[in-house]
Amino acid sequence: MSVQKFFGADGTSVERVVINGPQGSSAEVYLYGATVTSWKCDGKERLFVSRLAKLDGSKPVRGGIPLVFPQFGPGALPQHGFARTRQWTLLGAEEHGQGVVVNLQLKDNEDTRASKWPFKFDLLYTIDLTATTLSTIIKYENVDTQPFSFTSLMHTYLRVPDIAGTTVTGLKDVVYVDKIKGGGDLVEERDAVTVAANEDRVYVDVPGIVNVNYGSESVEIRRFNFKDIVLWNPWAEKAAEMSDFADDEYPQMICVEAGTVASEISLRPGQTISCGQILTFNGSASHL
């Protein structure tokens, strides 16, 4: 097990991390905005970047785990935040037991308290390897002299054979907002989910586990903290509409992202919360 860490031609720009944990999985994540693009188990890449992705730090990565903060979506800031647009430091690494841990931080700077969301913050990201779980924590501080309050995600593009073959269960009976046709609130009837158009829904506070299905594998979605499950798969016509992803990898992929985003989250000054998922592969291949 090792952690390595790389730096882009410049010496300077995308540094990136890449995690070698044990049976032969690895991560890769970038130190701009914390993006892990890459979580390799059981022989595979388990992770969607498309491949006109920008890797240079010029916009924010398509695939991976981007992270969403401190809003998500469209408002007073940039689409989804400034946090994965950010340089973020990698504060350190180390072995346990069963993997690898990598810390990351990222802190307010001159540019993030001249926008419109001007706080002062400590983000303590955690990405724990195993060989065959990723783990993805952040501890939200706020070191502030005001209270503040947020909305986070983490919008992670899982990679499947065919998304025509891909089900994702643990979201009956949830109310949930269509994004794409608006209205009210909806109810999930499906025991099984599964995405044959264009699709951007918000399922409200998920009780429990969430499954992506696909074949004889799956990837279980823990959540901790996180309220809510973002389902996305922009099919054709938004593909067509993004100059970083093909017009032809929608159905190679889903986004199953765990998050609190249709409530916010609210800090005193001092106050900490820490959210995330732990990502676990299942396979007849882990079943040997």
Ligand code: BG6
The other form holds:
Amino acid sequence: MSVQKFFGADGTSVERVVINGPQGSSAEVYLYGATVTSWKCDGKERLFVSRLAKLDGSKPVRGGIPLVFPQFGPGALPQHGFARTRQWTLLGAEEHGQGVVVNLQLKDNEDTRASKWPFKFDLLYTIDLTATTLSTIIKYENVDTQPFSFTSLMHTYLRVPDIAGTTVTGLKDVVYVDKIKGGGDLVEERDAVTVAANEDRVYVDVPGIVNVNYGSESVEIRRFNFKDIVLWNPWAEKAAEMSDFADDEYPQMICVEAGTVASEISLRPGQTISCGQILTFNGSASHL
Ligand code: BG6
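Switching from the form predicted alone: structure of the form predicted in complex with the named molecule?
Complete assembly follows, chain above in first position.
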């Protein structure tokens, strides 16, 4: 197990961290946005990053796990807030019994304090890699003198062999908002949700574990203190509008995004909350 650091052109700033975990597992994290851009498990890449994604800090990474904070979607701040476009600080990395853990931090600065969300905050992001799991957990702390509220999300792009053979389970009977067709308070009736069009849905107060299944493999998404799941695939028409997403890529991905976005998380001064997800890969082979 090891952690490699890659340095920027100026020779000082660490731009990305490559984590080599047990049994061939690995992950890669850009300090720009603290975006996880790779998770390899059982010999294959499990996250999707567009081949047109910008990895130079000029815009949010189109793929991997961008972090949405403190605003989901459009609003007073730029779309999805500012955390995904900030340079995070690498606090350290260490091996533990079953894998490797990396800690990153983002605090308010002059820029964020001058924004429409001017509060003082401290985010501690823990990325933990084992042979079959990738756990991403943020501890949000209010270090301001006044209370604040926010929405937040782990915008996980999963790589799938073919969207046509992909199902998402764990959403049956959950109320959702359809952001494409409009309207809320619809109820998911399917055990196994399939995607065959431009879909953009917020499933509200999802009770348990969600699984993304393709062929004999699946990725389990277990959440902590995140209430909702966003399901998104741009399909052909939305893909054509995105300069950092190739037209033919939409069948290879599905975004299943754990967060709290239909309601807000509120913290009093000094209060903290830890929220996150554990992704577990389940393969057909039982050697892991
Ligand atoms: C999803 C939203 O979380 O992110 C969609 O529900 C949005 O509405 C998508 O289109 C991608 O957002 P962005 O800003 O990364 O293009």
